[in-house]
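The chain below stands alone and is given as structure tokens, in the form predicted on its own.
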Amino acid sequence: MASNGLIRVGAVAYDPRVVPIWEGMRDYFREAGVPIDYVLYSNYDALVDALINRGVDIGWNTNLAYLKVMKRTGDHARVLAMRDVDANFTTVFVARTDTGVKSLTDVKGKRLALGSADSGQAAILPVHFLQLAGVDPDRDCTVLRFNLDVGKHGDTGTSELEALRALRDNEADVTALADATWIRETTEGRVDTRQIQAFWTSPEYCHCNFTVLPDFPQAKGEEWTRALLGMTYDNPRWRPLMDQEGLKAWIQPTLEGYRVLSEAVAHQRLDEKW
């Protein structure tokens, strides 16, 4: 912690509407008597860096940036928290009505747009459950990567709006995303569902959490995750804040969701460049 006892929460700025935030997370910790300051990086492994080394005292890490301090920690990190949201992360698949593709298998032989290298949503899990339906993207498909804004492990959402878009220009045939970004794009009238339709959802993961390492003091750690599982949907104060994080409450750390992940990490051996 800070000289001055102030907790340092290390998050990244992939929006320009997360320092507006973390301003109201620093006034909510400050009410609620656990006083924060943040810092922000410009991408996970930034922050991953940060934490390890000590400059932060809680990474608020994507599942991407969980799994690897939990390599950097011999899997001995911690996780004080994360949101409801972030319990039931999904990706689904979506194609061109025109391929008839409706199943996993129906992808082989198509023109797949997959998001950014390090999104766990939009390439590095589609990838997985291709190939658990036995398809091989690399051997099987046509891709075509969107490798925008790496680093941010696909927070940023371009990389899957532009996937979305080659489909609707007929340059990929099929793609993945966060669910919650396609009901986003479907409901505020930006796909067209007569061309492109969904046709595969994934089994909940989790996402984003707040990770300590593991000589964080336990009663800090567990005075700060009250305070935070305090803040309710219900306070008006607070409601625009956690509008603007995307959850209605903030919840006790669901750890199974990330085993999928760290499967597919190690299938796809991108833990050795860690």
Given for the second form:
Amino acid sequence: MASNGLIRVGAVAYDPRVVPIWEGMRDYFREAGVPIDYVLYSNYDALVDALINRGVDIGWNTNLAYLKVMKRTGDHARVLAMRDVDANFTTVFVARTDTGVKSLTDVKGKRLALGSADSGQAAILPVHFLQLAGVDPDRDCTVLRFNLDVGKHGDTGTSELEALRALRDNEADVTALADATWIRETTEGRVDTRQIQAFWTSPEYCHCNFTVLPDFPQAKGEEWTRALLGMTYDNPRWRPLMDQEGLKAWIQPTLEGYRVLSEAVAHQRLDEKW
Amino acid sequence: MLLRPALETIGQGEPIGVRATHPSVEHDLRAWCRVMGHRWLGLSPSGAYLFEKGPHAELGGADWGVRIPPRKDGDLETRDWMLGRVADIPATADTTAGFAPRGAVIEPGVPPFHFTINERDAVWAAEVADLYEQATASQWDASKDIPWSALTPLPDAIERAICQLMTFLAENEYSALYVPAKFVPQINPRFAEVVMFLSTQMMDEARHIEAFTKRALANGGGLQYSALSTQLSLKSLFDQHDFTTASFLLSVMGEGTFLDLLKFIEAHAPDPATAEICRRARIDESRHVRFGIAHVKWYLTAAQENAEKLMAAVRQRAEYMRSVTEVSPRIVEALALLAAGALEADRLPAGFEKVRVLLHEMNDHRVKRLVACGFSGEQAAEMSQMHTPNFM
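Having seen the form predicted on its own, could you give me the form predicted in complex with its partner chain?
Entire complex below, previous chain first.
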């Protein structure tokens, strides 16, 4: 707790709109009777350090940041809540139609564009799904990496958009990106779907969550989660906030969906320096 | 976009199937479902992609197939739109419907608009759509529709009387513009016809201010004196914070009394421009009076004890105005002079007599209008006696 008794929630300021979101969250929690303060960091490693070193009480983590916290707490960190969209995230593989790619095995021999190295949805998991299908990108493909906004774990989506641009400009044949990014770009007409089409959707996995250290008081955590889950999309006060955070409901966490990223991280030996 | 009409016709939790030939539809649709909060079910045995409509998705129930029957003359009048959901005028209006037209299906999450008049009985009038229709058909142009060129120099005394009356009329019309203007932003848009009618009333009053002021300046005179008693009276009107009370005092009592006043000035006008201004203004005012009567009638029908509230408002205003016991001398003299036709000692008594008759008629007509609203004869007589000597 902060010296004033408030629960401190840490988050990463991946975009200027994070500030109004958290100002709104602070208003919400004050009215819900569980006042919080928020602390913003420029990158997830700093947030994870802050959580471990008790600079904040709750971390609004990406899936990768959560795994880092788990490693540093001997798998004892707890999760308080997540967004509805965090429980069933998927990665979509898309290809230029002139490449004839129709499956993951077809990616062999192709130019593969990948997002930021620390993006679960646009780099770590795509490599893992290809490996599970018997394609080793480093060995079998020409890989173009767009390491943009590293440290923000793909939150900004800029590397995904760069990868899509690379397909459009015929610099790459295949890329993989968050389903939400893909559907936003296509429904808003920024993708020519005659030129670029989706051909594979990953199994569902988990994305962000609110993480606490093992000794965070159980009752306090339950009270905080109950308050958060009381935020409803039908309430005009909070709807804009939920729209900005891209959710329609806060939910109790499900953790099964972190396993696949955990396996990917282990397989790619990304956790050796954690 | 193609899915939206189908989604609008089904309920939450109901399944919807999509057949598509685009090769990536499975991936695109699935991603779209997740973002929109629908539950993805996958490919059905029949070859359609299935999903279940989510709780926060498309709205249902908008009207479709509404067709206003044509009138013989080909017109489409405002009252004709009382069809489908538009015809549902709620007794208590939803404060979270915002500016959505009555009858539209509203997405949830609208921020509160803080309209304070949300009860139908507080504003409604049975004939309001018809009155609005008449108002829009009766607009006129104070620059072109008044025979300004027919003005010729008048004796100073007569011109001064006209200018004094025009000053008085314009001043009163400012209040008649500001009073409805004050209430419009408070009225829930579910009662659109009332807001629309009040807008025509405001436009009418703006035009009257224009015409009266122009007449004061058009023939060698100018604006004359504003009496303290007039300001007191209009302030007590403008300070009303209840719509029905304000509408009652302004339109039934005040504008009603003005009908007789305008008729009197028209009848004794020394020039055709003044007569025409008063004639046209009177026609407009009579619509406002009819709305006032129709609304008060509605209000009294809703609850008979409402009569006592309005009577209390009349008493309270009379109390505020107790220092003013008679019509402003400048106004009485101007009216008497017009009726006399010249500032001559032997003609003036007849003029004053005509004003006395006018005041008597004003009272009789006020009583009749109050009875038309639904007050008893006794109540009507009492209230009419207490009405402000300022007319408005």
